[in-house]
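Coming up is one lone chain in structure tokens, specifically the form predicted on its own.
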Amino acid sequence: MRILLLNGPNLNLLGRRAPEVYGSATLDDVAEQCRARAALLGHRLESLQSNHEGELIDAIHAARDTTDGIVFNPGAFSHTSYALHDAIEAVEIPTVEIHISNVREREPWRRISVTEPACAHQIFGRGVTGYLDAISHLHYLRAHPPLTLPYGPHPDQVADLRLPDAPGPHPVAVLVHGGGWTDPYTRDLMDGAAVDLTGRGTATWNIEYRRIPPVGGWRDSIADVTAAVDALSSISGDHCLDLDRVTVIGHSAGAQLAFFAAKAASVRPAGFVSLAGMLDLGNIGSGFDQLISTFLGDEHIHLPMVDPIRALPGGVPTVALHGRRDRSVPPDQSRRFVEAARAAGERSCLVELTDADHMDVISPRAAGWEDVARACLGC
């Protein structure tokens, strides 16, 4: 693929205007690591910078005969510019928009993008680390593009369907996303898992939902994980997915979501991982009690309903895999939780990884991704 880095007004200033809301990486030091990304993906970025409209319009449409894929920040103009919205939508380039702060958490005025319709993806509030997933997100895209269908009315009630090139009927791997419950992590994070797992000869269901805020949000993504299960059914004929064969796999707070949605979904699912899993919140640590209390509200009046390990018997065969270098989620909460499981009589296994952190669990490039794959096949 050939990439444009594209970045908007003011970015020149990275590094110097507002660290606290921006951070301390310049331009130059986000170009370099784009580059690098691309490189390792297999993939050639060029960069461009621009404080006018007219330019970035024109190098959009430059990059029509020379360009597989854009990655832009068009910032202050995302919110008023439909001309490079038009651009966009024009060349027919996949896009993905990219904010470093998160923009629904700041003025109301920067909340709303008139250019992100015409983006293929939108990545927000995850600082200079968003570049590099969306050019992920594009090598992914390119490398096995899904089918989105809705599972519900709301914009996050979508899913990413992908199905083997082999003929079915075909295992589904339903994968729901982490990122704790909050509205900058979407289901790109998944992106790698699906195109792997997929390659592997199961369909892959990558499922959006509703994420805090609101405060007390949980009845709403517990409700959402466990619709995209049960919506397998209604599109099950159309794809020739095979409902006897569906594994739940959610990534931290997402193996929460999933715990849930394997117990109480209409599909039994025939087994559920966890990679990485919250699955012990009321034992995790002073540093989630922020999180966990937004997402719960109320304090944890409602802990019991929402934890995993109170829970049980889940009623399912469980897979926890966790690496022993994950310094985001203590281990300890994959090994708390397949005990406890052991105990209230169920199928259940732990995986510990000797060398994997807390996003190696969900990157094919990682070294225990093999043991996570089987993992994910197996159930």
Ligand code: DQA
Second form
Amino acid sequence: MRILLLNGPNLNLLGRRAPEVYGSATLDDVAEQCRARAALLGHRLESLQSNHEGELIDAIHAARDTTDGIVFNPGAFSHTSYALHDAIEAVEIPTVEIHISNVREREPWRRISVTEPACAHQIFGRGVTGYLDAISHLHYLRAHPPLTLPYGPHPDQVADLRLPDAPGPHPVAVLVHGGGWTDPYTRDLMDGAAVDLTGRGTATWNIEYRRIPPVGGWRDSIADVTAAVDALSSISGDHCLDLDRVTVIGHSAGAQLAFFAAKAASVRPAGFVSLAGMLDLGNIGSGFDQLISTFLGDEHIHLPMVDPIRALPGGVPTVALHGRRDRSVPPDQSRRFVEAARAAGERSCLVELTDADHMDVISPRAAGWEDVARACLGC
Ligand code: DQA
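Form predicted in complex with this ligand structure, per the form predicted on its own context:
Let us now look at the entire complex, which starts with that chain.
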């Protein structure tokens, strides 16, 4: 795959321009990291930056016959340039829009992107990592294009369905991404897991959901994930899904949501798999206080209602998998949850991966993935 990395106005100043917002990496650093990520996935990447709208449009047109995917940070043009929107739309090359900063938490005019509707996906607020995630997204989009279906009216109430290349009925893995329930983190995080598991013979349903206020909040997030699981019953006929073999799999904060969805959904899952899950919120450490109060909208009184360990029994067999090198969510979360689940009479099993960190448990290229895949497929 040939990938074009395109950066718009003022991004030549990366490293010097507002490092508290954009970080200290220069544009050359970014291009180098992107080249390395593309090479790792077997792709070639070329990089171009311009401060001029017309030059960016020309570069997009020229890409038509030479490029399979574009990673584009349009800078401030994304808030104003219908011409760039039309250029992206016209060439029909899958394009991922990226913003280094969290444009939704800055000046109101930055919340609007007129270029985004022409793009396959938008990533923002993940720093320079967003560029790398965008390359991975293009890779997995090409490896196995999903069918994206709504399960509700809100733009975040959608999910990506991927079907195995075999006759059904297919078992289903529901994937619930993490990211601390915050806006910048979306289901592209689970692309790799989705493509890999689908290749092993299970349908995957990689869901999006409303996250923190003002868009979501704990009630909406849990309701959305539950509704996404239940939506399987309306698509199972068309896609030959086996509703008796549904596994709900959540990563990090997504495991907290997956637990409650597995407990409440009318489509009864056969299992719940937690990958580096936040499962004992009352004992997760003060580093999570801010995140949890944002999720709860300062309704701390509700903590017991959203804390998986306090809501046991969940009624579904569990595998809790955790990397011992996880520096984001302490492995103790999984240990304590499994202990409590067993005490509550549930079937629950702990898998600790010696060499895995927080993101390894959702990365098919990481050591330990075979164990993760086995747990997700119920082996
Ligand atoms: C930006 C966000 C834009 O609002 C801004 O004008 C930029 C950079 C980002 O990467 O966060 O130039 O695209």
